[in-house]
Amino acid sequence: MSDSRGVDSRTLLKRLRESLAEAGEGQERLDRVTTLIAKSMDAEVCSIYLRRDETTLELCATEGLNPEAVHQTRMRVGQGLVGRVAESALPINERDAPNAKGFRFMPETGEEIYASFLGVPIERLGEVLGVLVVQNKTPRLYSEDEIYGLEVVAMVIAEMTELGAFTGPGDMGLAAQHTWPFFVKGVIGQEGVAEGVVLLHESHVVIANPIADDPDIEDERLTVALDALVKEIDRILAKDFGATNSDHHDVMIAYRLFAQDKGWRRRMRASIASGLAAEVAVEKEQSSARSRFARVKDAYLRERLHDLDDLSNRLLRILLGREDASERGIPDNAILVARNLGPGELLEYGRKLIGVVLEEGSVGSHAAVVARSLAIPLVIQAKKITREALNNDPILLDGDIGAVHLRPEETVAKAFREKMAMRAEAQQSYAALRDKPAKTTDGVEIALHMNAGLMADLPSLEVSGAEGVGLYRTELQFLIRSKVPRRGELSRLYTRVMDAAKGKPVVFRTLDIGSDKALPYMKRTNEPNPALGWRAIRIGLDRPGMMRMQLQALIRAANGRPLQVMFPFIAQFDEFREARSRLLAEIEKERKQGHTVPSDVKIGAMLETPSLAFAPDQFFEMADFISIGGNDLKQFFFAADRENELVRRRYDTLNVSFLTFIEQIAARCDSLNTPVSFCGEDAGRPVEALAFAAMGLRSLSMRPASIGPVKHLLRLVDLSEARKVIDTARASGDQSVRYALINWLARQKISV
């Protein structure tokens, strides 16, 4: 190509999209492109590459090498120059390829001769669909006009791929997109199984007419979009989330400078130039944006690609005049696809969706939080999901094991819904426990409490049968606030919650924030450990005004009813000490300017650190009830952080350590007559409640959902022949008493 690269790219688009029109199958398209491109760099050689698998390139199309490699020659990805331009997603530009590094011989391609070499992804949105390539006998390198006019050339080829231009019979069925099933194994982040239809947070963005026909328009089309983009970040700005000193306001002040920003702006412009639509200009601008900062090791610049995609997400709206999935209607049978959500993106669509595939994510990040109190099954870390799936295609979502099926085979989709069939039946079985009690067969009663966070979750409380709600999230209306709540607003719905509850008890967690559970309007602290960190109780000790806000408003709720208060993370005694007089101090305070106050009043402690459970006697003496955080607990017990794959499925909930240690807690809180509760996601599995109640808990509390399946065991076995098999497996050095236990109950025929 020449130095005057935007003319020669805009010649050689006009002549692809003119080739492209032309009929014919996949194939044929594809031979067409490659020998235009050859033609039109003088070049030797131009090959397609496309991805076969998540592995496997293979050569797809050809001018200059041997035909009949074609749809023969292939290589994982990584191997060869090729494999490692499909690796890397960058450009590999070889003077000498057959004696640059990693070069590797296919003598079935007869490429040994070709000395120059040039190759670069077809991308699309950071996603590498295969590569290109061009060959010369002449050793030289490329000049970087060559490789921006040759990547520009890659995008539109990745946009046709997108749209299924070049699929056909036989081999280039293998090119077709979003057309075989796809299944993919995630984490689980809400239990619960869903049959239905995929909706995309974001939409696909698939440009019909990649190739500009006139630059000007474009540029045009761009400038406008871009002014829109401004004024929508403004509108943003000046709404009340946008005060000053909060990190969305700086996120936000970000995203301004960065749509202003003229490198970025430049780039585009230079894309369209060469003579690619608007859109194209932006995904390209997109996908190089992606591919840099997959390249960084650094998590706070990694997490600065979403406000990059957002942005970019946001403008392809603008130009497509789209709405967003919020705003379009929901099928009935909905389940969201995304690559990553916020609480409060969740709940505007609320019991609308039947369940939630998320890319990303962490089984303790908001989303998650939000989607266990709506009930809806969800699975995380899907890794690929937003870029296989369509809307309105069928999805099957396994939140009991973290599996999705996308576009299923019949067969699948025949086994998944005999198992959901099995779950149905199972849920009218523990409906009809729904009054009873959960006692054992030699007649040990359970009390068995819902976990709760929002209003939503209220009416569980009668339907699932739960004696009280055992933990209150008051965090959850902070985290979907752009502002800090008012203390009449917060009293309102304290009052809403126990008039739901209709005189069952009701546990108020005071605000659990910090770690991952960062307010969108608090100056977030930079700590190498936030697990570990200014978090809970730490927080609300240190900021009096909040804490004493958050209390007067749940000492107006009570309105004369008892009022039960819990204070998390607590570490040490004088931590709780310092908590329990400024709440009573409130309540003297009320009493003093003539309000009314609880009739009752009962605090107590989550424990959540192994130090509380050393705690001197005066703790736990004070202390009126004491509920163990399972969650946390766990982590810091076994020093596995459980937002880390690799880690926290190493260490079983029924390890004889953390069991015996479970054990000596709910031992030492008996001998002072101090309740004790086990609450989080490991008491709503059926097998560990049994062994927690054989360690001598006598208080549960988990998700509605839960209460059934744990009910309904409790109510079959003998808590002294339960504890008899734990203390077997301790004694012979097991590391776990999970299988003794499951074996137990299959011999009793008892299905769990």
Ligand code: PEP
Contents of the next structure:
Amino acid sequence: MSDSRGVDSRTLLKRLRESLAEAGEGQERLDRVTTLIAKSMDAEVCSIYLRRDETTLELCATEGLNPEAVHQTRMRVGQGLVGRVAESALPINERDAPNAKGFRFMPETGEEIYASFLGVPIERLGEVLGVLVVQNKTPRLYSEDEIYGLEVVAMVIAEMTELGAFTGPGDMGLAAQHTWPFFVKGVIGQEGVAEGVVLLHESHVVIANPIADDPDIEDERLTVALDALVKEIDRILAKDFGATNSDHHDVMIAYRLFAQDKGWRRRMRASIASGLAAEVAVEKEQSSARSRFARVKDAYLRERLHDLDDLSNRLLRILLGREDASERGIPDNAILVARNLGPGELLEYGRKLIGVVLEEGSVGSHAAVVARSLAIPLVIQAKKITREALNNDPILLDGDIGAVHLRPEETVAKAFREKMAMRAEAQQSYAALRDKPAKTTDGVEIALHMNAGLMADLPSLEVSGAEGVGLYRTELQFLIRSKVPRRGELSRLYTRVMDAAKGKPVVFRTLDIGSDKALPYMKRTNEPNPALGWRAIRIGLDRPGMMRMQLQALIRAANGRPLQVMFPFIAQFDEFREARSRLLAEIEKERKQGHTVPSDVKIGAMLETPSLAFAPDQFFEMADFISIGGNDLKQFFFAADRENELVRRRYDTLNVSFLTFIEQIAARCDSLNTPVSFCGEDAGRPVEALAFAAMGLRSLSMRPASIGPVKHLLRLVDLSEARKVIDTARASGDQSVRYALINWLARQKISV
Ligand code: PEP
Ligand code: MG
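Return one more block: the form predicted in complex with the ligand, after the form predicted on its own shown previously.
Now the full complex is given, and it begins with the chain already shown.
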């Protein structure tokens, strides 16, 4: 060690590169590396601990400790000083390690005679792959320079680990990263199963030469890449997001600020000066941002750190001259793996994908909505998937239970294929029911409609055998764009929807935005509780321009055909009366201007707040139809946020309180002659659909893929018997009728 207790990292990295380039198995390389580091740093001990699996670290090479302990000494992440470095991803510097808090005595290593301890994480893109340790007998704290020097070496070891430089044969050898099977249980985004190969939305960057020959050249490469990055951002700003006042615009402006951040640039330059290649210098910053990210609770700050992460990815792509996945070819049977995805990006991939796995994402996110619309199985919140998966890895996706098997064992794959075969069989039997009515054995017929929102949905109308579109979510078209669509554009789109429906009815729901559905080009209002805030019809009535434009587009698209319009989130009679009169006024205006008006107009309301169920009779008489938006209605009925994983599954839809409420709505609509249907997600679940029918509903609207399974069940049951089962369960004090219904079906050997 030099007198100033510094480390000449450039010389050390140079030697390290020479040593790594020499022939030999992974173990020999590791041994050479520890010897070299110990010598260069004047340390009596240098050890490398690598992750054996998710929770275990193993001593893989050492200079100075007992060689017998190599591949014998193991510890859990979080255990002892080494385990704590791995857990926190932060260095630990101790002058008297054996007496430090958390020290774990491991007699087989003989380390108790070494007082000073410095451990740094071997970390790559926020993932700790191991721990690099130096130790000395004399008690002292290591200097800042030494810590920095060891961190730089650890970066190189991380890159080399990723490249498989330390893998070797036999039990004692380490398996290469990304080779072992990886299982993750996420959350169901869209049901369905798929077997395919991984397509990473953003490829892993593998850096073949982490140590640079000439820092000046690397510095220049970084400068050129940073210039290109700023130009790229400016280009995006000028092209797509000309409209100021949009969130995207703000994000891009933030990107540009980050790209010019002096601290960021300085830190990367310092890493290059210490001997790292430009790419590794970028990654080093990205890694530390990710560790910070993991500790940040504030949602806004997390978003900003995300931006920084995306920016580093862009910079790496520029340095490596790479494109992202949407620009590369898409392999057959591709299952897209991404951290998160915008709806527009998913639409670009479109039906070329057979499945999607997101590390983040929420059930109500727009990407989830698009995945549903394209009927692509989707698993969200699959933790660590983007770090584990490599392009072309085999992957099994079970959207029915939210499970993902990456590089599965053959036994798992076999069981999975059996499940897929069973599903395919069931699909065939559903297809055979396409033209048959959903009629129960006691002769009650239930009308089954489908939900839609994108042009991509329309072909399902014929394939599924739906009687019409019971809910057309018009906001999806607005959500996937970066600009407000124009009236002419919308009108052409609605015309195509009605044409594609070939005379089957389509119920257009006017814009339902706000809450979870934020338009990219609308200024976000900071609301304490958006689900209870300024959304849907509330925005429509307060900002009449957009609603008027949409209503005109609908009237023109109908062009003399019947038109059905439904207003979302009506909480009281007046809102409906007002929205309805605006539609009628628009029709009148169009007529006066000489446009062809619809041959027949039906105006309905969505019942999504309990209040509307108790509106005056006159409301029910004025509404041409009512559609129960069960997704929202349920969240308000139980006061349980539909987006919040902690509570969203807490209350069963078949809870007797909710069912009794549905029963009352159905009865009230019946007595006032108002047609009523149910269009929330629950309508597409067979047992729920059966219960709703038993409660008196005669019309349901659901995802096209659910029509088959729901029809299949309804055609097998006696509805009056089902009703008796529900009544008995209710009378006996059951909280939910699910158990009673499932048992009743099982007794008849009906599986659901
Ligand atoms: C509902 O709330 O049930 C509904 C159909 O509307 P959305 O899911 O679009 O809010
Ligand atoms: Mg709703």
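Here the structure is a predicted model, which means the values were calculated and not measured. The term rigid core refers to the most C-alpha atoms you can superpose between the two forms while keeping them within 1.5 Å. Numbering follows the first chain given and starts at 1.
Superposed on the core, the two forms differ at residue 52: its CA moves 2 Å or more between the two forms. Superposed on the core, the two forms differ at residue 64: its CA moves 2 Å or more between the two forms.
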